[in-house]
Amino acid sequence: MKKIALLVTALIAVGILPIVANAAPEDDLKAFRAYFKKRFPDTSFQEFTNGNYAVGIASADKRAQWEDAEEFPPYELPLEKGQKLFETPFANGKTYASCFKNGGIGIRQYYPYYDPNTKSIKTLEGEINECRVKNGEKPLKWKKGDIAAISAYMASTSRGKAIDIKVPDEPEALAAYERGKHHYYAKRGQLNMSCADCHMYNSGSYIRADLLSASLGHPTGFPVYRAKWGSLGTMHRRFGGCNKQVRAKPYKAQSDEYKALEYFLNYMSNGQKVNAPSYRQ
């Protein structure tokens, strides 16, 4: 941990740390991209969507193992289930398509977004449950199971579409963005680590047997099927797991804290193409 602290101090001293307090989101985005381009000069912008299997980050063997897994991906059956659930009518005869623009097809790239009517951040999973309640159904559990399957199906219809998140010049939208940014860089837990410690400053390095992926492109593959989980999981499920790994108390899925973090990370992946669902170890 002392080495990480010294590294961060050194980066600040030479001006490499890309995000500064009160910077405009568009300036943050440029600096975020520039940081990873400099750290991984042989990795193309779109290649970062493959996480720790990206060319320039993963070893040839690790990349090959992942490519083999994607030939017959373990998320195929949950994805089929998600499509069936999405298309099955509620008791009132309506379907999820009635709640979303374009019938819920090809819209994942716009999530999460700032809703000026409620002055809050709307996530895809959040609106899936809002749709259920609106149609007289009980909400689903947030992190895995049916909600992950439905979200994965909806995301799959956006494959190849570029993430396009807006941060309007409104106080509540900017506050949510800044909250997510703060969460990303803030130290927490008994290990006193931040999201950035693993997925920015030490991206491409090993922690025990795990290769740390770069934050750039992270959101494009969610929901993901993790071998460790043996199932699909939402981004908020992963957030909770990360907090536990640094021995910090996790926030609840779909809390304002995690919604803000999701908002920030998706904005930082603007321009990268959706490839969800994806497989990770």
Contents of the next structure:
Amino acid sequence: MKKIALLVTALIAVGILPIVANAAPEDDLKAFRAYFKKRFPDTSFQEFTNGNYAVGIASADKRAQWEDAEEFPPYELPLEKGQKLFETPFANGKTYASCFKNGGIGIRQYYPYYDPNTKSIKTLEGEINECRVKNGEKPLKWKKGDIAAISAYMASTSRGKAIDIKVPDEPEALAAYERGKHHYYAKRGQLNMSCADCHMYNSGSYIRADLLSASLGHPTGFPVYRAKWGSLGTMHRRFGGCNKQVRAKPYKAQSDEYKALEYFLNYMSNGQKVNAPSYRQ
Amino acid sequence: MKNLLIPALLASSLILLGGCASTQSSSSAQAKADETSAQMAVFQTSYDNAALALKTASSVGGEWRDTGKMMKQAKAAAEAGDFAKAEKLIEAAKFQAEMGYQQAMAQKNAGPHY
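Counterpart to the form predicted alone, namely the form predicted together with its partner chain:
What follows is the whole complex; the chain from before opens it.
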């Protein structure tokens, strides 16, 4: 009996027990979807990918304005630039296509993924920079600019393909998933608010003049072009902004914390179609 | 002779008075320097305590956005000799750091409530 107590204590100490005790990712996914279905009965599963412009969430006016913006979207030029950068050979003559499956075309829906070789989460932006370094180029700055443009172009080639994220039954993969899930539900910062407080429990409500979008489908439109930014930005750029808004110290882009959050959120969006890049206010 | 004696006495008195004044001003400058040094030592202790609290909060992902900035502002105020402002800021920073730690601990098992 003493041995069992000691083992349990040790497991708690190293943080293994909470992972074992947590719900399986598939159960989380079902409950997450069911929550939003109940909260927004007039919004279809795919429609959530339009964020706070989704039918059943946005007002008719807001929706119409967004549709107008998407007709001649402000991300067109950066998207073209992204394609040009993607296709331009490095100094050694190779291109980004040499680093990715299927030449980097139509693969966004599989990102981020758990890599069993490195036992870590791989993001699309992370692999873009890995590719550069592997080919003797300097890595790009995270969050915006060229990396967002390249990532947006690659994501655009996946438009219409359903997000397909796997959480294999391996301790490191599950730990990353749980880490992301914890970040999403844990209150933080001086305002004591979690991601879920805004984008789950209060989704569809106004916070001052802004309509809070639902988390379901959030990742499908990233990188997004935000009017506030006046440029394209990656998901990690947005994570940092959200954390700052609740007055928490943000993590660095491509930190393990944000990679885990991206992993969790994309898993929660499984089955929803990529529509990146998207326009957001 | 008398005519010379009076100015001489006056001059020596002035020198003596000047000497006293200079001694007084240097001892008051010394006292001021001692006071500043004592205030800086008190502030440094408060600063170290706040830095430790912030490190502890940060180690569990509980650091708040402005705490580090407040600490820098406190240090700048102390260096400018405004110890009242510096103490106020450093106490607020320490409070934030402690709250951030408590918050992170309280949220250790955070999860959904459907």
